[in-house]
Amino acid sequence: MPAERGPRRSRLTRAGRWVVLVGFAVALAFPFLWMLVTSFKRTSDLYNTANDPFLFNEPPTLAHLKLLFGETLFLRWLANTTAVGILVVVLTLALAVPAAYALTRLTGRWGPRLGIGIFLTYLIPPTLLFIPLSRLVARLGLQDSLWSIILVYPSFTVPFSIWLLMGFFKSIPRELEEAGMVDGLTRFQAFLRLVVPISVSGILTVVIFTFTLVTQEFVYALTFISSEAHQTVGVGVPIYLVRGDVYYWGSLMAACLITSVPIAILYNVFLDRFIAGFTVGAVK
């Protein structure tokens, strides 16, 4: 009896663990599918009550693709974003990668204390700043310009990205740099050569939660950018698609869907790494 009970407890562990793995999957693919299957919904199939959601009750349409590519200007939108995510990412990287290591490695005890200060500024809810931002970007020239969001994007995310890559480069151990300068490194040279490769799952950590912070980011790209040209796909697709009381519930999920699309393959492509950033950012 006990022989039998390992074999039946293994074979109910399996089934137990696929059973929450094809839970998981379902529900957070249920939203794909319902972009999807609602982005060649027919109106009249939409809002027929009667009718089943999630099947086509009536033959597919294009007409709500051909509203959204051809009566607005989505895709300028996401050139937009995309231009505006790359250049926030890098001036993030430029900024928050440097300033952890020396509040790490350089100021001693300091250094955690400081930076738990500079993430409590990231705390700040945006409501409160973008008032005092627009007066900057007002003075400095920028309204109605993608350069205003490119440089106050980087005040919310830099001080999280710091936070986190501090956790980081704590779990790499000090040893390992001061042989690199044994071997005739400087400081510099060591934390390019030995300490940036060893970090990359932080680095990658820090690409992801900004570009995606970028894309869906709501506040200061509606306050900063009137324009239909220089908008971004977050501010673009709620005011260009809902006029009035009347909502193009097709072209808006085809819109989500297709800005969503890419972000998800990028979470799962680095998706152990994105948690091994989170984690040993999280436990150190």
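The model shown is predicted, which means the values in this text are computed figures rather than measured ones. Numbering follows the first chain given and starts at 1. Between two forms, the rigid core is defined as the largest C-alpha subset superposing within 1.5 Å. Compared with the form predicted in complex with its partner chain:
With the core held fixed, residue 19 shows a CA shift of 2 Å or greater between these two forms.
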The other form holds:
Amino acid sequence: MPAERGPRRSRLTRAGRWVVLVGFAVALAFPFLWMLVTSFKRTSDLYNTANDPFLFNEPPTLAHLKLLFGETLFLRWLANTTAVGILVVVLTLALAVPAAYALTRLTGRWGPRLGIGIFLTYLIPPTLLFIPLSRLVARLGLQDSLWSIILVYPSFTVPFSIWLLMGFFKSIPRELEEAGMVDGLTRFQAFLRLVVPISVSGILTVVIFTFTLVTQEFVYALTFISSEAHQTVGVGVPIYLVRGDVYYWGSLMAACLITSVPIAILYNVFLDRFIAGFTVGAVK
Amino acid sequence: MAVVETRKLTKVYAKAELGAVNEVDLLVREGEFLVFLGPSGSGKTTLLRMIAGLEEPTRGEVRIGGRDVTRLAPRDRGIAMVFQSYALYPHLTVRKNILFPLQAQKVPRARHAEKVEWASSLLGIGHLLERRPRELSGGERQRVALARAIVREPQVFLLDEPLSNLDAKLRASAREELSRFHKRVGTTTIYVTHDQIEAMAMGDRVVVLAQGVVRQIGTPREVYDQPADTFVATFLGSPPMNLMEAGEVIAGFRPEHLLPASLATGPAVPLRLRVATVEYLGAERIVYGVLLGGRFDGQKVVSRIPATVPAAYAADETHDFVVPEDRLEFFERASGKRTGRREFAWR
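If the one shown is the form predicted on its own, what is the structure of the form predicted in complex with its partner chain?
Below is the whole assembly, all chains and molecules, this chain first.
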């Protein structure tokens, strides 16, 4: 249905809207611009406080990118992060989707309470958990292995995802699955062929949310992994591009830019579904 | 097509509570259109869901086509169901909705197109096949739900209040359409409703339920004209039957049989009545009154007078009415059950 047009606003109101819109757009785009400019700026240009910080006062340079790609294992870190991200997403979905379904549909009155209980575990900060978890990682012999974080990350992605998906599954009428079961499906098939496709917004939200959490996680990755080749972006970049009190600003900014742009694009592609995922059940 | 039978079918949700459905024995005949009628909470939907296999009975048996299906999953019972909300699959087109049971039941792919064609033309929804459920009106959704139910030619149709989401006007035509549809396909059908007009209009037989117990099974004419007890007598008919108690007997008569004295033919019970209010409904008038004199002085009664009777009624007027004797029903006061003709002290 086409949205109804409101009454015509005065010029001032419309101008006001544009000011707000443009203001926010500029504020939000600014970090990206700053990262872009800094990535190609000579260090001497950057550090000269007499120069205009927004412009190239000296010719741009590729030195920072050369440093990033040539002298650090940045590409390796990117690959590590992506691999860990994908595996954690898969693990999270494999655990959270069936768990959330079971908690909403099959456990009666205790399901929702248990769901809240599980969500509460998400609120325990990693700064407390990393000590016992490091014992666990050591016991399993996973120190300095990406498998340590692949195993540990679901401990905070799964509870949140269960809670998110429970909201989704609750909004799907029970009659749909019953119709499917009368039509010839088992409960599991009804879940796979009806509940999962209908909740695709929620599942996408879980995917993006989990992936983002993985890329920005710091404490566990720092604690469990020591060698350069096994770092993720979130840890490798600050460790190897901040040496003592020397900040390699150009390379740091380039690393940030390269990592954040794909995620920003992913967010925007699924923006509508993402919002639907977080607001499900809010309005019926 | 098949016979559906329930034996002592019972559902108890919480211990020490009265069951939602209690020891229901039913035999649905082949090709019959049977209606479960009852107020909300009467157990009619629970009963249907147990026949469908969506609810597990506490005790008792369900048999379809002579086979004990009590422990079978819904998909193995050869049934199709239309839900109150229609439960169309929102992410699939109408065509895929109708195809769904065929795929789920592993009907050979080669027969799919022909079956969908048959079901959709039977319900006149051929032009809607590429739409999604949210783009359909209520009536169209109902037809898609029926097409999805009929497409794999089930032994039994179960319908759970399928018309309650339609507006009043559409409901009347959908009722007629559903009846016609049943005559054409001839599948044994169980239909749940709380609407007595639907039950009377469509049912070959009506099962009247209250508090999980079957009160009466009979043709629409039987349940209306010879109600088995006072519950059936007052639940069916609008306004409900007038009941008067004297000693151990309750006498009852329908509002349409409380007539102006001038229309009396044959032996009749005279009653004098002061009019309280009159509802003018076009085709008829509903006269609410209070009896005057005699044993039932002050008792409230309702009369239904068709527009073809010219007499005029206004509040506070007094009129003479009669009830033909052959239109009186008698019930035992203690049990509420219907009895034969009894001596009744009107005076």
